[in-house]
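The chain below stands alone, shown as structure tokens; this is the form predicted on its own.
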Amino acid sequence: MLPFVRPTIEDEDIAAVEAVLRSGWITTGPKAAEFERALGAYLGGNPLVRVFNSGTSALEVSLRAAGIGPGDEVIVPAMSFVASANVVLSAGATPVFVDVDLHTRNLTAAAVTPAISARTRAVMPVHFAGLAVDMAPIEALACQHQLRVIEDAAHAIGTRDHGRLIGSSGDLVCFSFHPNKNITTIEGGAVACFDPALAQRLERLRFFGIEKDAEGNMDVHAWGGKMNLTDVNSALGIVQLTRLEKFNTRRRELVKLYFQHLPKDPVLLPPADDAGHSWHMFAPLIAFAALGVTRYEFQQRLQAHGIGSGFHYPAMHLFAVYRKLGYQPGDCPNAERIGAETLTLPLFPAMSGADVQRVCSALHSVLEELSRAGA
């Protein structure tokens, strides 16, 4: 059975965690440390790094450190990960829903300008599946209208932007280490930030709201929450950051197969392309309605083959919790086809040519199936 995915984890990531473990400093320390700082090589331009226990809390602490909170709105698009909306309800904020392109899945400067109101604080931009939001229109509005830009940057370490790496520049820039991710802490995240005030305001965020003066005199002026990334989770991520580019490059050698061999089928809708893509995910739209299949028959149908699938994501204003905000069908329409025709095929480093035209073969093979049991 080929998974959609699956972690690259050898022997160098053990032996640094072990190496962790036997040292009797296990939580929050020069590991942590360690791994802020190579962060901040590997992004370059200089940016302030702050490592958290997950991308969720790192989303979160950058929502808060800007001080946006009860009465603000936050502009987001319909097409991510429900986490990405969920931390703006939880800093107390409301999230305004775009839609999105279809072809990149991605927010653009012309759907966000119209939901600009005079609550609005801050957008929120994803690099969805690795590939880069086109990020100067949408920096050049928020400008315009002194807005906070906070990018979902979950999928995109190792993106580049017409060249520029995701982090290396903007204002508060958010990373995710899940073991589904391009390198994994296990579970883990990282905020990149270039105004020393404003990392220290998410240094307090992430552990209790602590201040301590010289003597390490403790005190606690706001709140804060418990999450800090340790050092066992920090240590493999050290080892899996010095293999990033290689892991990236690997994955577009992938995709490129399977643009490839992909089955020219009307049905069937690739994902965007892009130089600077780090391919998180593949995930082209396949019309199941026009098949006459549910998606669930058709992932069954190629795990017939040997073959996994995912779906990632739903279109989040479509979730119940949204809907009391007064969202419904046919608000983001691209966003709503994404959600309803996504499929996520098998995408990993240690993944061969062969396997991806496996995934291929098996996709010729449930189309044809599919095609005669219409006719």
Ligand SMILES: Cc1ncc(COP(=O)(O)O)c(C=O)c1O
Contents of the next structure:
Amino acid sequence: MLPFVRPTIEDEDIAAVEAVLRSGWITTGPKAAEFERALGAYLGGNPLVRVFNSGTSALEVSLRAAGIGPGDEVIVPAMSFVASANVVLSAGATPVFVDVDLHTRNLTAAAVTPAISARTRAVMPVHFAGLAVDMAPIEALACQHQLRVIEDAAHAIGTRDHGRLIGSSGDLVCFSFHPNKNITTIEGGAVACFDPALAQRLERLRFFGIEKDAEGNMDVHAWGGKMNLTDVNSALGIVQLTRLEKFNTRRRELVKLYFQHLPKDPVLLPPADDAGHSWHMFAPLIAFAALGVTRYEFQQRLQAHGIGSGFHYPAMHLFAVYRKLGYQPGDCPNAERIGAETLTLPLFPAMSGADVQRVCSALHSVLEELSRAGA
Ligand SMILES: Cc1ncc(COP(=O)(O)O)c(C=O)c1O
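Would you mind giving the form predicted together with the named molecule, to go alongside the form predicted on its own above?
Now the complete complex, all chains and molecules, led by this one.
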């Protein structure tokens, strides 16, 4: 059985974790600080990097650090993992959903513009599946309307936008190191920003709001949570980061094979390609309804051929919690079509070229089985 995702954990990862476990200091400490420096060096552009216990925490704290709260609106693409919208609620603000491009799955300046209101304080571009949002027009809009830009780069460590690494510039750029991501700390996340005052707010919000003077006396002026990343997780991240470029190169090689061997059938729409794509996921759209099956039935058939698959994601505006804000089917047609037709195929660095061919021939077989059944 080929799963759709598997983290790459090797002896050096295990040795790094074991060393911290044996060191006598296992929560946040020198390894977390080293991971922050290593991420900053990798991204380039001198970002101030702060690590968190999840990508969700990174996003939530970024919104709060940017001063976003009750009464404010944040523009979010309707196609993303639900964390992207939930953090806006956590900060006390309101998500405003906009549609995405069918091929890139990303929001565009053209979709964001009409959603800007007097209450809009921020926009959250999500670099979906590892493909960069075209940031220059978004940044121009943000500048014109004085909006903060909180990038959800959960899928995008190693992604480039017109040759520039995501996180090497910007306002607040948030990464996730969940086990499905291109590198993992098991659970974990990071924020890259460029303003020392902002970085300090991130630190306080991350850890109880604690402020200390030179003698270590403590005060708390405002709320802070507990969202620090441990040294055990950080040690794993440091080692994983040294292999990120290798992992992403391998992902690109595997995707090239997918593009060569995928069935050329009008029911299957491959995702958009780009030189800067980090290929966190490979998810074509499949017109299940036209094939006379549900996605679940299609997945079961693939599974019978030994191929696992995933579903990323349902359109967020149609979740019950967001329908309460007034959203309904038809509001974001591309996100809704992606939500209905997307199927995540196996993609992880340890896969072989033969694995990709096995997935593609299973797809050919399932399509043939279905056309025979329909005939
Ligand atoms: C687009 C997106 N944003 C945010 C997150 C949240 O990251 P984490 O799981 O590290 O909290 C995820 C996680 O899958 C995600 O896919």
